[in-house]
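This document opens with one chain alone, in structure tokens, the form predicted alone.
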Amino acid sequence: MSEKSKIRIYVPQNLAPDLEIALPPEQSHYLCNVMRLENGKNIRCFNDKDGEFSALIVGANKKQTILRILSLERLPQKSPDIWLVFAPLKKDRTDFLIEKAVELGVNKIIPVFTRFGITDKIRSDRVKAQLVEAVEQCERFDVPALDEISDLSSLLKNWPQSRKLFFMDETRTGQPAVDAFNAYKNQPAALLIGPEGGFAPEEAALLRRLPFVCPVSLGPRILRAETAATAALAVWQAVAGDWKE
């Protein structure tokens, strides 16, 4: 391929070069319908077991495009340890914190009910295409798992204790961000944010209660959920992820 293409897509099947893999409905209209790619064209696709590999169309339809997989262009790279439980928001904040929870390199996102939550439902197979898309966009390779939603209490009384929790605290009472994720840096990790009403206070009192849970605090603003997550990933990578790297 004489120029890297700008068109970047997930694959799940095995890749391998000389495979011809046929694609599904919904990405056959992105790359002929969305893109208008024809025959001839070239893309790339990826998975997190194989790699990334430069690929051909062979076969240009809006039902199902043909792929000829060509060469491995680069080998997959994991994600950093790390999971984002959250509040689902209103649509276009919840939308937002996906996309960026995904850049950031979130390997796994747990969406949970709380006392002042706005919802206790979201839309499994809405999230799972963004994330897809997320990871497309940002060049990574593995897809984020999608736990279903389950209300906070339930949620703590089934946490794998050995990976530390870090509750975004408004009331400033926790740690510092950089020195609470520097404490912990080698340990598996999560970072809880709360909906835009906060946690309830005895949401926040059994929170402080539980040994695996590490109440941060984020600073002197108060902080909208979909910042809060932001910018406590942001902080994470950059003491105990792969921003290091």
Given for the second form:
Amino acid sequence: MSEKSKIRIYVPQNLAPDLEIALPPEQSHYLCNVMRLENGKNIRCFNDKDGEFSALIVGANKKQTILRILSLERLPQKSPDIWLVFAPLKKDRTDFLIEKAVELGVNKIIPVFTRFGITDKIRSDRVKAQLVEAVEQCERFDVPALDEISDLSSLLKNWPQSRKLFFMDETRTGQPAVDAFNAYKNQPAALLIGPEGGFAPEEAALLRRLPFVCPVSLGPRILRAETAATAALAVWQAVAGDWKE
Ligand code: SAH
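What's the form predicted together with S-adenosyl-L-homocysteine like, now that we've got the form predicted alone?
After this comes the whole thing, all chains and molecules, with the earlier chain placed first.
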């Protein structure tokens, strides 16, 4: 039996055996110039509607690569219903956070601007490309949604009340993460991580007053935001997500 190709690309178009699909220039460039694949080579392609297929390169050139879809290898699987709300960090730390959030099965990412945040802008085209790359690498099917950045108060005003918002509270007075996630494990959830400067006292006070917010402690040490996001997601997956399946 032939070995599974290590190359796995996200193709949003409909996938089914015998279809031929023209890939856009960036993917063609990646396959032909970066990975140096030629006609007759096998790869894998996938999306979250149709699943993962083996595919054959039948037309390789720099501008457009044609794939012939072969057989279905895996049915798609959904990631758990967990959102991550985070305040954008410096570039390399945001990159890290995005990659790890995808690996840890986040379903939607919401950038938020808080009082001590460093920016109210996010390069969504760049982040979207990072999301797809991480999904391809970690064998997921679905690419997390990315919301526009919003400020904390409007985010909270429009919050879907039935979704628990776990507020990672650096004062460490919240419930221990395992207990908090366990208490609401059958409810849709979101994790809120502050910027390096933390939350302003009035932001923390506002959060604590809201009925859908649950303040959470991640232990006795102050974590960097990207560590807090990674740790919180891992604990949530273990307690309430798909690590038990
Ligand atoms: N500058 C702040 C720390 C901010 S850490 C201070 O010195 O107090 C960045 C974010 O990570 C915080 O806003 C919080 O959401 C999260 N975080 C870090 N350590 C945490 C902990 N022990 N418990 C809960 N959340 C934590």
